[in-house]
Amino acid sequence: MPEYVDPKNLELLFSPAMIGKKEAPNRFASQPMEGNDGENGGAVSERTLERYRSLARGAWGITVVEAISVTSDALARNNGLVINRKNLDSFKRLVDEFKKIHPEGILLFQISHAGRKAGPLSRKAGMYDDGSEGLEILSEKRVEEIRRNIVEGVNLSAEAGADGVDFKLCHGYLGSEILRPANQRNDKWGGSYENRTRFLFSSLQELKALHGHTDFIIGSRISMYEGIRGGCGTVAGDSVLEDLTEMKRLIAGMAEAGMDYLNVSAGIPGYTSEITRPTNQSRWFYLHHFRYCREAREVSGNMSLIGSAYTILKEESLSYGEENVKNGLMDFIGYGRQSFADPLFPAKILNGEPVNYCTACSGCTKLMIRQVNDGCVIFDSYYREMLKSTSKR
């Protein structure tokens, strides 16, 4: 395989794309990757600039900064960033150091809550019980006191600078819980498709209503299948089969509510991992991927589309992208892992150099398991030696 790809295949590709009211230079998405290297309570730290510093050097027409909490009792990070008032100066600067390097390049925020992804410094909490060990419940009052924070991560993150949001509802998190099939709470939380998506609606009715006269992204990952009982995508909640029909009509809803873009996701890391980020022997799972995608399509109004899943694809990736593109699939290609491996991606591609291609080696994930800071243990020897001093942990 070459280790390189002539850019004058990939026009399309390295062309402008409108998502909500501004435009990226470039189909190239650096998918949101937690770092686990927030300090302070949740502050970013040099660490993570430098994380997108480098990002802002590979000129990639969308970045996403990984999720960051609305609240410090619910990280999946130990170190996994926080935004708060007391924070804020710290994404300012985050945003300012990002837009110096790269000032045309897309610069979202993924607002999250971790709900039962919560580590082990967090407080796990969920919408109902399903039996987890040291699982709270989440109270009515409680449920709405979050969708607030969110509200003001949301505003806070405009403050900041940011082009725009990830609202996350995907991978587990408390987002993509309160959506499922198996959320049969009795409240107006769950139970019909209306309460268990009140979260969502209710909130962007309020965030429209601030910043829809503004050229202010707003957008969401979502998982179309989670692969579990009464997960997101599933025909009901003590199902497994794969049914898109209401996450067909969420993503309709979406687009009625003015939503800006969609990246299209599936599966849970650490359920139903490979779902999520095929790995060398579970690669064809991103043909499933491209299926989610054409079904968001065909409901997703004048949203953008970020697909996901081709970092396994390594320099056929580029090639099955520029296909995609231009057969209206998808306006943008998404990159997780790849990004990790190799941040000047799309700059090298450009510029005809060598890339480096993630191995799909999971030595992130385990540093990601291991709660120490995170990335590519091949091609960065800080954290491969930090892989080596963890390995009896």
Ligand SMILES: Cc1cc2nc3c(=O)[nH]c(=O)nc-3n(C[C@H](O)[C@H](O)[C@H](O)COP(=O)(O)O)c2cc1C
Given for the second form:
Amino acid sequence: MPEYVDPKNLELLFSPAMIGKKEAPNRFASQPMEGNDGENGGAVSERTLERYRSLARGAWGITVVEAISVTSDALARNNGLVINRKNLDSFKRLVDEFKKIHPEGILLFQISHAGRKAGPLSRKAGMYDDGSEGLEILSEKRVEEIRRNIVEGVNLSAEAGADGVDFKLCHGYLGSEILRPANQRNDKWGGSYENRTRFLFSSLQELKALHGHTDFIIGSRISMYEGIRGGCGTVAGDSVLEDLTEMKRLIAGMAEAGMDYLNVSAGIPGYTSEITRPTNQSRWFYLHHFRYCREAREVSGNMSLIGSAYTILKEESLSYGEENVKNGLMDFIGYGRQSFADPLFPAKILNGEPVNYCTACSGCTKLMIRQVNDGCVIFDSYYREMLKSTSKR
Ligand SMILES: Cc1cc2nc3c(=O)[nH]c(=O)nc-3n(C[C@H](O)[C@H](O)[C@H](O)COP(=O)(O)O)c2cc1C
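Can you return the structure of this protein in the form predicted in complex with the ligand rather than the form predicted on its own?
Every chain and every other molecule in the complex is listed next, the one we just looked at coming first.
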């Protein structure tokens, strides 16, 4: 049993911290979690609203709204959210309702394009051919159009009233595929480091020019190491070995370009899933997440850092979180599945109430794969029934 500090002694976790020019009331971050419950066309539904109202009641310091696609043909989930002019009022409502309950909580929108992780109702699209069936290779022009869509998605998020955005560069979505050493296409989006980071840095430059004078937060979530050949965090297109040199160069570049925060994740769900979300069998993978934050911190300049994959640690996550913040590894501790299991988690800890701890049963992952509404199958009967009723599919 590892040693850890007394869970009652959580002064740092309940102290405020800056993220960009704004202050978060505590160090708990609810990570983006796709609920797959948008309306037809990707607008926020009543079920989506209720999930974010619950998180607001939970008093998380930061709440990152799940992957929101910038085009309706690039959705990982059949009922995923899409931000566009038509759906904007529904996103405004999400912000209003969240802020009514938890005005000081920081609310970020994760802006994404699913790329080759697109679901059955979308088109799988990638940067390079790896033999995957049915994959459309995006043209140089199409990548630029998607980049423009992303900039527009960020601007719409600001218009909706979000505190900021999370530029999704993780988990095998298009943003991370572009960065990979394996992306050796020979146009302006592939090959050299400069070409592979052009998508990010040219967007960032535009966004800083538009929003830099305001307190709008611009950050990103990366997979520090994807665990695939030529993936992020490897040294070359044909290597699977972890080498963080290029990722650290990227992080230093983000800090220099004025990015406000970095959410450090790893792996690719569906390929190297357990790196992303440790299970009971692979519990110790959380140690890699701590290490990735320490590595990121060495070059992260003024950016705030959010750590990932705390769920598997259950109650121990609190003492480890306190210790990690104290030691400067990260500023915020991020929970994915725990935010499904108990959206009220931080508020309950603060009030000394019993918590529903995630059992890491993988039920939410099963619902995700089945393309139905997603949530906790242990503590919420709606999702428990959903799991039962779809088990024969
Ligand atoms: C059902 C489900 C949906 C998820 N949706 C997203 C998402 O929209 N964006 C994202 O970056 N990560 C997503 N993730 C990953 C989580 O944010 C988180 O990184 C992962 O679950 C590991 O953290 P945990 O161990 O605290 O759960 C999802 C994970 C699950 C299980």
